[in-house]
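Quick heads-up: it's one chain on its own, the form predicted alone, in structure tokens.
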Amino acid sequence: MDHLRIVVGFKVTPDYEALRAPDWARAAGGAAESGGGPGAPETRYVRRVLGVFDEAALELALRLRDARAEAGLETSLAAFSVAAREADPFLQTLQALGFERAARVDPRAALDFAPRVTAAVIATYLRRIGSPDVLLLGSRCGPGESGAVPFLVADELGLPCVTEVTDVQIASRGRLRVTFAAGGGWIRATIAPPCVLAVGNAVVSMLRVPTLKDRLAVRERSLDVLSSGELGVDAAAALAGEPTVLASLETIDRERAGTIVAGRTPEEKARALYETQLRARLERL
């Protein structure tokens, strides 16, 4: 295949690790007004981050383009996100990195826990721009992390889907050599596009950084912005038919119980540790 069309879909999420305990407490009490649904914490002040698997998918697409360029083959790159304006800075970065097309579809609804609706929006958008030869998606992304979106999109488009992809390389006759995790090991298969690749723990997990020169070169380039309604998908209405409804979000308590061992010297602390923690256990052996 002399020319390969690669499209990468990615998701931008709040950095939930940066939330403070009071934010989660307010969410538990139903006082949050973040627009993320009932029981969702306030996230408007928190920075946005790429999902780790989505970031790997974007970098794999760039590496595949570079490898094809060295082989004298043409590749076009496009990226999109189902998101509001918080995705714009990431799309502008991707433009600077060489993605010819950067777009976002605003669903005007919170789709974190609605994989079927998300997949419907993605599939409809891809039909609008023309189905790609290779669609790269992160295998899952928080906070929902259902892992179902790549499969649902592949089903909508009638394409095969390879999951837990860790690497993609060029092969002969326009095919791709795809490495993916399965059964506790790795499998390397040669496949022919079109296909959907769901990226997992890839060999590369960080997206490269564009230079200032690259950013200045695309500063006047606009983004493609659509609403799901323009694509004929009423995301808000579709949510009403979803079988799962978000009731609340809660933080995971990662604090560990501990005991401070008293003593002025290491010897005293070692003796106290033995008497209070180890002696009874050793006697039971």
Partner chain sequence: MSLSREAIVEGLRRIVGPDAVVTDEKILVESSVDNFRKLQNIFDVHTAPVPAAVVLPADTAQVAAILTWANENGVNVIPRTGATATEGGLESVVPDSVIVDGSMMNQIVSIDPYNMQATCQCGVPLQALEDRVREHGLTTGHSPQSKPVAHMGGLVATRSIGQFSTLYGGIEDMVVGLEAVFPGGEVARIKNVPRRAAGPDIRHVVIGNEGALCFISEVTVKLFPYFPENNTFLGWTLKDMATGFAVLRDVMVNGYKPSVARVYDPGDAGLHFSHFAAADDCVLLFMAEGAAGIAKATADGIQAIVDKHPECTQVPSEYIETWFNDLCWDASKITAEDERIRQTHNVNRTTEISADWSSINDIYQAAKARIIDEIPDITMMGGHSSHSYINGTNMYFNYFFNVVGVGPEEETDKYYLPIIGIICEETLKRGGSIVHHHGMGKARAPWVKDEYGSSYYILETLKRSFDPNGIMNKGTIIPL
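Numbering follows the first chain given and starts at 1. Between two forms, the rigid core is defined as the largest C-alpha subset superposing within 1.5 Å. All values derive from a computational prediction rather than experimental measurement. What changes on going to the form predicted in complex with its partner chain:
Pass me the form predicted in complex with its partner chain as well; I've looked at the form predicted alone already.
Excluded here are partners and other molecules; the one chain stands alone.
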């Protein structure tokens, strides 16, 4: 393909790592008021970050564009998020990185764990802008996500979906060499677009950073902002039709007990380790 249209959908999430124990406790207690509704942790007071797999998807798109440019091939890049205003700073960053189109579809409803509604909004939006050659999505986002959105979007668009994608490279004749995790290993497939790629544990997981000058260059550019209602999807009403409801979220304490192996020399420590941890097990063999 001489010209490839890549679209990346991404989600902005609360920085769950910054949540304090009481924020999760509120979730366990089923208390209200938090961003995600009853049963979700209190996330209002932590900063927003890109979903990890979404971040990888965005960087993979940029690398694909760079590789195609080097091969003399044209690529257009677009990014969108189904989100409230909190996604805007991220969209502006993407504009500075060379995404020609940066859009936000505001569902005017909290769509956490609402894969059908989310997918319907995304598919409708993509039909509106013209179905892309390659759609990259993170395979899932923060805690409390279904992981079903990429499949449902692919289904709505009638495109094949490759899951757990870890890398995308260019191949000859406009094809893509897609690496994905399967059966405990990796498989490399050469694909002729169109396709949906659900990015998982990618080798490249972090998004490059635009310079201040890059930002300045796109300062006057506006974002495309529209509501899902404008697309003809009443997200709030559709939510009532979601068959599965996320009732609550809680963390599991992952702390483990540890012992310090004492000894004056490495030999003494190795002996102590053997005596306390290994010997009995070996004898049982």
